[in-house]
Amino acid sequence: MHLTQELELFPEYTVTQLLFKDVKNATELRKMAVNGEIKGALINPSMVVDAFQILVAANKAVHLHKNGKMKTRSLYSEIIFNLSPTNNISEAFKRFGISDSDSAVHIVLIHNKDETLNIEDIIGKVDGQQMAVDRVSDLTDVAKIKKLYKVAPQEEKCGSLLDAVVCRMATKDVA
């Protein structure tokens, strides 16, 4: 149900993704994340095309963290910021973070290989139904994503929506 992957460039780190639908306690989860009770990024899955998109954002966050170049205060907020095509931090949180009214949540955890991660503890905090991470596209709002990332119809003829999104995420820092 969850997806755990090693970061190629940082093999000492792993990224674990969990996906939930029919969530009834989004307000409490958001408060727990703000207070540090959940050490993870809580993402609105309607803005996620594929788990690879999250992996790209997490990889970039770890890279910036290790180089002391993060634009936000924590590794997890940096993941949310890296999903955005713009450099506006508050806008990124509005669009990609969860809100109190959300009924689905995509949780992203980054941990050292040496650390033991208690996934069951995090699953227990979510009042919702866990689903396989590779089914995130079931919750995707394609129209909203195309509008936010400004994906043109011609672009979709030669590549996928995921390609367009990841390309914009990767190049937003290039001026």
Second form
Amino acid sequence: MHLTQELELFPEYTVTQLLFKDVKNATELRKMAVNGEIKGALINPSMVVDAFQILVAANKAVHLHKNGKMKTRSLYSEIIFNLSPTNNISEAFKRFGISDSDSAVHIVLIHNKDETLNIEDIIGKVDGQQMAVDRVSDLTDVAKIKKLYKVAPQEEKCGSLLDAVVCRMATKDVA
Amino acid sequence: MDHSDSVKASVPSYLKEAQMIKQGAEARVYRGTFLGRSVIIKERFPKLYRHPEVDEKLTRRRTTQEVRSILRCRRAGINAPVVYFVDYTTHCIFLEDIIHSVSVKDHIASAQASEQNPQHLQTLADKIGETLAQMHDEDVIHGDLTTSNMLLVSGAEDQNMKLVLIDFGLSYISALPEDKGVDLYVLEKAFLSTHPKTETLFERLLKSYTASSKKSSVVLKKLDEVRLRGRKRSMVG
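Since we've got the form predicted alone here, give me the form predicted together with its partner chain too.
The complete assembly is shown below, putting the previous chain first.
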């Protein structure tokens, strides 16, 4: 159900993604993320096209974190910021983070390979139904993404929506 | 999460394990796996013959120009590899690996060798002209147009072959017809020297360019001017 992957550039870390729908306690979860009870990034799944998109954001976040060049205050807020096509931090949090009224949540955790992650603990905190991360496209709001990332129909000749999104994420510092 | 020295050297140690496929004067190109996908990594290594501050600034500028040009092309519907990650500390660009492709150079060479279908190459010339016209209309100057920097990706049917432009290492943004004319001149020189007896094919390419571009006439005029005076020619007699 959940997805655990390695970052080839940073083999000492592991990225775990969890996805939940029919979530009833988004407000609580948000609070837990802010006060550190949940050490992860809580993302709005309607803005996620594919788990790869999350990996790209996580990779960049870890890279910047290691070099002391993050734009935001924590690794997890950096992941959320990296998803955004713009350089406006508060806008990124608003659009890609979860809000109190959300009913679905995509959780991203980064941990050292040697650390044992207590996934059950996190699942227990969510009042919702866990679903397979690779089904995140069921929750994707394609129209909203195309609008926010400004993906024109002509670009879709070159590749998928995921390609368009990831390319912008990777190049937004200089675009 | 500790910060030991080995941690800072993540990209270089990754590259040691990757497979180097080309070394040029400007950069080294590797193939590797990144986030589970096959990627091409372009590393602009430090040039020791340059003054270090100049080198850093120049290398960073070339990296950002390359990445910007790729994004601009894709936004306009021109095929170019997707950028997955840019490491501005080591000046490495992680790009989509275009698999199942053949360079236009190899394609023309084999088509000519097998004495095949000239109509086939005509369609290719049309496609190249059209693509370059779109690129120039977006004010992207490739800077290194050669048939080795164009790939043909086989689609489901042999009919719809995708043309993908690669190696935007010398590219920049410019609206000047002079720059576009020079871009075409570079291609012309490379084309005619690499592929013998292709003058008519190249003319067809230019015709397609003219038909597809909104600003072609002034660009072609500049092309004629550049042909006359030549590039990198010292006007000392």
